[in-house]
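Just the one chain here, laid out as structure tokens, in the form predicted on its own.
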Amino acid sequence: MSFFLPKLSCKKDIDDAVKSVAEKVLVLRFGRDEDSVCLQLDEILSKTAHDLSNMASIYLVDVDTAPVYTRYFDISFIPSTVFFFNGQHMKVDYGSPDHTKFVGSFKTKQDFMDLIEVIYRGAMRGKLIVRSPIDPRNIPKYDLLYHDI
């Protein structure tokens, strides 16, 4: 399904992306398209970019392809996606330690189309940080390998 949904290859593009997508929410999804985690989540994405299409512009990158954003955004498991909105890094309170990304798929299309309204109002609305609209047990659970840092 990852076909259906462009991809950025370097940089350069995913900094294009950042800077040029205005007035939407930006969903990177952080993956490889051989990883059976990230192609189930890739057909989530797939069947809803349509219906997001007014909110969201989603894109899909290869973690081997842009190691410097596998780096900062601290991609170590995937798939991972992390969401802009207009240049704007957006954070989400999902329970876990960590704000920055969603860590893992979606367990329905619902759960992602309510989070990307979810992100898009509170982006509307001037929020950096919004809490999840996500059933607590339908997020998926890891430990961070830092602690008390």
The other form holds:
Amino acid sequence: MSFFLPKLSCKKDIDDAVKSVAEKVLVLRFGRDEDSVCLQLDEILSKTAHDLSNMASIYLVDVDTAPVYTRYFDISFIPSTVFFFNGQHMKVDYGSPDHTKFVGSFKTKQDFMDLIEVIYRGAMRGKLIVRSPIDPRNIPKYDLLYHDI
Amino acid sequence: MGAFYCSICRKTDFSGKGHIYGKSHQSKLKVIIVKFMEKIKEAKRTIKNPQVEKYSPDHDEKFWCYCCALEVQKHVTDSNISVLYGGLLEHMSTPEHRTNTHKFWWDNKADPKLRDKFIITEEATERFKSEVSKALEQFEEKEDVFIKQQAAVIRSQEQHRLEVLQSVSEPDPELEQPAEVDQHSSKHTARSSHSHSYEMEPQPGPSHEDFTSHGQWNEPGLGLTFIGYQDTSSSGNVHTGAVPPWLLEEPDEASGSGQQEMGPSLQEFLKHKEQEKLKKLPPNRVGANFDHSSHTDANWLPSFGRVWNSGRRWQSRHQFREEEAKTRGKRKWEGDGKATKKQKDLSNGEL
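Next up, the form predicted together with the partner chain. The previous block was the form predicted on its own.
Full complex below, order starting with the chain above.
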């Protein structure tokens, strides 16, 4: 459930989170608490949060509260998860069209943990984009809407 | 025979008494005798003319007598004055030394002609002793004379200093004269001559010359500036065992700063620990030089590579800002001036 994970409700909170999390992956889940897929994702996130506490900090953001970031991060589907490291955005190639965020929920907790580990290792080595270890069959499919059409 | 240590060769020998007739032993023996002979010759020279001198540390020197196998004092001294070679001569005249010398000669088969040189007869010692007493008296007389000379020098210097002081304080002769009524007549005349020299030019020649020559005579001996008698009866000095100034509490230090603890505070220490941890991380990691505590304004956006962007990440931020400006401009034309609420409406529409 999402009440284990901290929530950010305004742009300033998100800014603070991005700036303050040091030497750890920052996971921002953009979505709504009531949405079913979001609930699934939130459960995975909260169950793995403790085990990943040395590598990652996880926050939940309601898309309605910070529209600037909703636009800035081009969030069209929820839930979308964005990863940062030391204030820098980390891109991940999941095999899906959008590398800037992870759209949808994970199939298993292990998938999420593997992903976090890969992002962490890549960041430690100076990589801004890494390749996801998750089996492409487990990645949710979606159609990317073309912008300005 | 058995093991036998030869002190001359400084070797343990197993060949018995035959060793002594050997070449090496005899050559070493000769060397030793020559060296010893030198010392004794020096000493014998002083029998007729003993030298008495003021004590110096090398008068405690000892010498090794080969015959007796002992260390003996070379000079006789009582920490003030010493008689050179007194010890040596005294030792040489003792009967024990005589017997030892004979034994030494017999054991080592040295040249008997030289043996007598190593002993000093009783007559010689008697003569030596009388000479020594005479020399001592002479020495003491010389010392006395020297001490008296030193005293005279010191007295004259003291007097000269006093004269200098008086001549320096000449400008107020009215103030001085009543105070110094009971001075020597010589000082009085010296002062008055100086005062004359200050007032009238023609006088200066002789009095000034006296003054300077006196000064010059002082300069090579004690060219020191007198800075005054240091009165420490109130606070004590190093001899009375007073507390040294650098250990005294400074009045401004103690009251002003209060308890100053040395070393870093707890905060600084924790910070330092964090920094140590950071140093261990790889230096080329993402955002290694990211300043986590920098203050950013409300319009700050993190570096994000947007979806519909190709090119560098800052361009996406730039593009976003442009888009925002465009859309905000549109909104402003349409409605009132509420910026944030409008953005919310927009996002709702999009999703």
